[in-house]
Amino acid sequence: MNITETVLGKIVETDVLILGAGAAGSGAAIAARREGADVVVVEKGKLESCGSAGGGNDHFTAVLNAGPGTDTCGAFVDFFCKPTSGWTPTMLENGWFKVIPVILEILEQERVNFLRNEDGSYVRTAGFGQPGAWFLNISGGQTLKRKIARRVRAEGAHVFDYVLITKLLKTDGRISGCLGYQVLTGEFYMFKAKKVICCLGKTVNRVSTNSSGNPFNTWHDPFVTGAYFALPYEVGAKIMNMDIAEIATLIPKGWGAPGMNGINSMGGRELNALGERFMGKYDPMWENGLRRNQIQGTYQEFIEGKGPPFFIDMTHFTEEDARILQYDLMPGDKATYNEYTSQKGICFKRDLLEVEISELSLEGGLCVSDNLETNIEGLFSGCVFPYVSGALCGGYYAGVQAARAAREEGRLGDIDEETAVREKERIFAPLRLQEGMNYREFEGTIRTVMDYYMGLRRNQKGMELALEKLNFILTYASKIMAKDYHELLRTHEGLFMHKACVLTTLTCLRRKESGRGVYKRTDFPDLNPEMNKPLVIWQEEGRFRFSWGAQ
């Protein structure tokens, strides 16, 4: 790494630049360092606690070739390689399956505590429609990210905490670096790299709310706000599946927390207000089926007047299973889970847990080749596969590929000074405003539109109005003022969120069917076989472009 002080700001040069230090970014950093590359990791928060894994995690997806036919690479690829996924068998095998043992070894070395049976084998459970027991259960998972971060620093990666990236740079059609600023001090940074890996998190939160009305009370990290889509989109990267990859889950009533995988996989039963267990009507695997089917099933019961309330029944569990779930696994997903159940007086073995449908989170992915490189030369994606396992493994594989490419044919590009000056001006403009709106008003208006028009039931006219209103909201972007660096950070997060909402709405308008995503269209309630493929969006010369198919 080389750092140069200039009048404009600091210039940092490296071989591999990793944007985001969550699970994917951490995996990428470890791998790239092991390949001998100089590595810089840039993160708007703190390595030890950032990303969706920063709040904890109670399970790790692992197919181990340990016996049954469902515990094989073939079963793994068959489950995930669907026509709409955009993933190839090669990508899944090399980028995830083959990396699982490597990541498991790292986690074991860092003393991540996987639950084990008396014979020493892993405790494994099945969930969310998977054909086998692919989830390894983690005890004390609230410390998972800190342990991963320890390895990142030990490997020798240079970590720039508290730096927000606001713009990617291209030179002669290839990625060359990025621009950003230190969110605590206001220092301006210009990063130059041979290869760049985008690991900024593909689950966009704060665009919707649950019944608490608190936009930060989310079941995923509320600080992942869409930069993973907004920044690559601006340089021409292709994005897929923003129309069908949205997610929601069930959460304890009035409190955003993950954990349904553990509850469902251990045998939790969902009941409606009539005391009926109903999920068999919506998925042959009942509560252990696809997450979207549990959401759609719960919502259908709601509109038929059979709820609220909705409950999860775990009173049939053994004393030991209920204890492990409530006091070991659930705090691993959110450290304050026991504070919630204590204040509510809830004991899983004794009481029903009231639940509700969470806020909607936007998702999707950058289109990548089998080596996880995007259509922009030199720009790789680490956020390709789901779950903390997919993030760590995909990030690791992207780190290997980027480091090798940097070694074989990488070169540093130049930073255009005029571009950097303009971006620095744009970044800090909100601090100079004396009057205007604040980020809360800007974000809140976005959420109002998304909650009203882009919920679990949608139609063409409503989505057209959503897009019209989102475009109007953007006319106020130059009027957002920030009193300090904290509000400045939130302002730029709001702009990322806005872009993610626009891209999602544009693509949802073109998918005229229901059944592949968590939402349904009332004007197109059935599946359309001709749309059994990813929908891709990108820009050329400032105009939206679309295509069906990831390649």
The other form holds:
Amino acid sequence: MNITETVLGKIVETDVLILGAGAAGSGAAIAARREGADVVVVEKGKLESCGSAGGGNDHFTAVLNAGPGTDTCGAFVDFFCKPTSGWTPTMLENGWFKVIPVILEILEQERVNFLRNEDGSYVRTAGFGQPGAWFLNISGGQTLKRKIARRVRAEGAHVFDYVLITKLLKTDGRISGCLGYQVLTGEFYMFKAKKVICCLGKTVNRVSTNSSGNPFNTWHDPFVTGAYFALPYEVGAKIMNMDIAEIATLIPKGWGAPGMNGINSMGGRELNALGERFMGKYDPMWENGLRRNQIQGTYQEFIEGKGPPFFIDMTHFTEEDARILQYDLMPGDKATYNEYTSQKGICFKRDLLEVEISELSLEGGLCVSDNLETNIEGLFSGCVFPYVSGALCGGYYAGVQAARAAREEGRLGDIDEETAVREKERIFAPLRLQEGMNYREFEGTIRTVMDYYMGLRRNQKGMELALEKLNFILTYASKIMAKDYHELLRTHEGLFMHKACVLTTLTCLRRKESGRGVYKRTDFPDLNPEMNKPLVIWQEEGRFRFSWGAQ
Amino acid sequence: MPPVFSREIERPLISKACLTYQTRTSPCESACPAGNPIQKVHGLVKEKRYEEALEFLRSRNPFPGTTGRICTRPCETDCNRREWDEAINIRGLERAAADTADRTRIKKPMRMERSGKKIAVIGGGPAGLTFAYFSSLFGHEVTVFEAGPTLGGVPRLCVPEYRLPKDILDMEIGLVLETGVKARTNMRIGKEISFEQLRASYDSILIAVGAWKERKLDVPHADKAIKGVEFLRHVNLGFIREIGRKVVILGGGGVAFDCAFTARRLGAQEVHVVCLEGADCMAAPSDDLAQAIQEGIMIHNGCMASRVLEKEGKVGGVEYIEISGFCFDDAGEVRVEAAEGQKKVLAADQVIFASGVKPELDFINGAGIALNPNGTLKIDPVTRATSISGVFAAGDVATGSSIVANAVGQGREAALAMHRFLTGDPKVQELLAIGEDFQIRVEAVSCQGQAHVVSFEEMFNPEYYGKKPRKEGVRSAEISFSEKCAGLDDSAAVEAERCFHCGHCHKCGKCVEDCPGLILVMRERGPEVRYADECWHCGNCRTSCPDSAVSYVFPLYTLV
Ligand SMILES: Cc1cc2nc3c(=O)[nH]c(=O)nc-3n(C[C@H](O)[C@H](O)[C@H](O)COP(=O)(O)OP(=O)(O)OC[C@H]3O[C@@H](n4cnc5c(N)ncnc54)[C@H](O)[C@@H]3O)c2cc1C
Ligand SMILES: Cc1cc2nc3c(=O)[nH]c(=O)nc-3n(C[C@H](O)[C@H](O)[C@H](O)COP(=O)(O)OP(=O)(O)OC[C@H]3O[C@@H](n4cnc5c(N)ncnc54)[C@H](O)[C@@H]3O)c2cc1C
Ligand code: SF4
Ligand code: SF4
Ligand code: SF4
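Return one more block: the form predicted in complex with the partner chain, after the form predicted on its own shown previously.
Below, the chain from earlier opens the complete complex, with every other chain and molecule after it.
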């Protein structure tokens, strides 16, 4: 790494630049270091706590080739490689499946505590409609991210905590680095690298609220708001599945906490207001099926007036199962779980847990080739596969690929000074306004549009209106005023979020069918077999483009 | 939803109540019966601020030099650090504060405005004196009636000099008297003055006479043997200066070992301890057991004396048998299970009974005060009053044989309770704080219920403190009456640094650094939540905190 101080700001040069230090960024950093590359990781939060895994994780998806026919690469690839997934069998096998043992070894070395049977083998459970018992259950998962972080630092990656990336740089059609600033001090940064891995997190949060009305009271990480899409889109990267990958889950009523994986896989039963267990109508695997079916099913019951309330019944669990679930696994996903249940007076064994459909998170992916490189030369993606396992493994694989590419044909590009000056000006503009709009009003208005037109039921007219209104909101972007660095950070998060909402709406408008995503279109209520493929979007010469099919 | 930080106290607080700003605490503080502000002391000793450390200690306990030496350390048994490497030397640090502080620079709390109320204290042991100290500070006129020739109770009269040099205790007693407490020694209530007379002349009375009635085993020739507590008392007062060559002690608690070591120091060559307990469940502190090995004391576990042997009208030895088990009944009497096996004999020049004590309460006969089945006084756990109005009790007389720290805590709580009784102000019990100006005043920061006691499992970051060996004071191998265990001296600050500060924020700033939403800020009083409604309740402030000082209060809208 090489750091130069200039009047404009700090210039940092490295071989492999990793954007975002979540699970994917951490995996990428470890791998690229092991490949001998000089590595810089840039993260707007702090490595130890940032990202979706920062709140804790309770299970790790691992197919180990160790047991029944479902514990094989074949079963794994079959399950994930769907026409709409955008993943190839090679990608899944090399980029995820084969990396699982490597990541497991790292986690074991860092003393991540997996639940084990008496004979020492892993306790393995099934979930998400997956054919095999692919979950390893993590005890004390609330410290998972810290343990991974310890390894990242030990491997010698240079971590720039508290630096927000606001722009990617391209030189001669190749990615060459990025610009950003230190969110606590306002220091301006210019990063130059041979290869860049985008690990900014493929969920977009704060776009809608649950019944509590607080956009930060979310299941997913509210501090991840769509830079993963907004920044690569700007430089021409192709993005897929922003329509059907949107996600929601069930959360305890009023509290944005995860946990349905554990609850469903251990046999929790969902009941409607009439006390009926209804999930069988919507998924052959009942509660343990696809999450989007559980959301659609619950929503259908809601429309039919059979709820709210909705409940999860776990009273039939053994004392021991209920105890492990409530007091070990749940706090593993959220270290605050025990306080919540005690303050609300919930005991899994004794009471029904009231649940609601969570806020919506947007999601999607960057289109990548088998070596996880995007269509922009030198820009890789670490956030290709789902779950913490997918993020760590995919990140790791991208790290290996990027480091090798940097070694073989990497070179540093130049930073166009004029671009940097303009970006610096843009970044800090909200601080200079004397009067204007607060970031809360700006992003709150985006939410009202998304909640209203882009909920679990949609139609063409509503989405067109949503787009119109989002574009109208954007005319206010230059009026956002930030009183301090905290407000400045939230302002930029809001701008990323805005972009992601626009891209999602644009994509959804083109998918004229229902049944592949968590939402339903009332004007196109059925599946259209023609559309059994990913919808890809990108920007060319400032214009929005789309196509069907990932490759 | 946003975090709540459990903070360390900033000013000395006399009562040990749960505080609104300190809703979590450590097992050590929770276990300390004296109510020592242990963590505050560790924080100050770490910075070598011994005077302040002592001020904080003395706001709860006027005898830190004493408990800092002879406490049996229930705090250390529970210390979370034990699960990581070794418990903190909490007692050593208490002693360090008491010994190292420049006492001329200690600021002493001022007495509150005189109340005009007169209080009599029966018994000048740690419970009675602690009570007298606080009651006097609260503005009452206090007189202590003590049967013995000096104040100080068991620590002064019975605890051997090599464990507690008497000048240390005398100095601490002096500081109690300095607040205006009057003391009348050689005044046994029930003998020199009657209980009724006292009741007639005082507004309120504290009974703190300890437990002095010694059991003698019901075996032949028991009268030839001597009683342990009495023996120690006579040694301390200089009445006994020698003992035979061979001594047998019957009993296995701390008193038995005090007798054993004292006998060694008086010249006994061969000392035996015969006790009911098995080797794995001895009641004596572990330090005593280690010292017993060092000093060649022979312990006979699982045995019971069956007779004292007589030789020429004097003690000749002990006959004893092995037992299979024993238990205590409600009245505190031993019930031995089926004795079996061969009778054995130990020859001895002296036999000492150290087999338990009870309160001696003949002086209240007829006053109608209710007793517990084991002969202790019945007190109300909240008001600390006995069954008759205006009469309170504290220390061993209420709890049965316990430890000095318990007597101190009881004495302080009784002072608070009696202050409330005398002033009729229900609030004063809540919290009495010593202000910057060293005036005592009521502060309304106590909360309902009890602070959550943090367990080791809840400590996410012991790595922050690293592994470091515990520091001990040097123990001399010499068998003499001079103090056996030296203080921590310079290593005190190093030892204090080992403390995890369980449940009390020590302002390291980790939570502020680690909050992924950057919603916390660091201020002088510690971390604060700046953007409460932007909290993701992710728990990172908790998992980053090396002190487990973070809890969460969920907003109403998440609970409906
Ligand atoms: C509460 C919770 C529980 C979960 N439990 C499980 C589980 O039990 N098992 C499981 O498999 N999965 C679980 N998941 C999902 C899993 O944690 C995620 O899939 C995974 O961690 C995603 O990692 P990532 O690196 O792709 O993205 P993220 O973790 O989202 O990382 C993105 C990072 O980029 C940073 N960033 C974003 N924008 C910028 C910018 N502009 N500049 C600088 N930095 C930026 C963010 O701060 C963040 O650190 C859970 C998720 C949550 C939220
Ligand atoms: C030998 C021995 C060793 C001990 N070692 C330790 C130790 O190492 N660490 C520890 O923490 N604890 C130890 N203890 C226990 C501890 O000393 C007691 O728990 C503590 O002293 C109790 O305090 P107190 O004030 O209730 O009673 P005491 O200390 O017993 O004081 C009661 C006082 O009341 C006086 N009194 C009695 N009757 C009357 C009356 N009628 N009128 C006026 N005055 C009266 C007595 O003379 C005495 O001074 C030991 C106890 C003994 C017996
Ligand atoms: S580590 Fe410190 S605070 Fe925690 S129990 Fe031990 S002495 Fe008390
Ligand atoms: S670390 Fe998490 S729980 Fe703590 S204040 Fe920040 S967002 Fe809230
Ligand atoms: S992390 Fe440090 S500053 Fe924050 S609560 Fe814990 S001890 Fe206090």
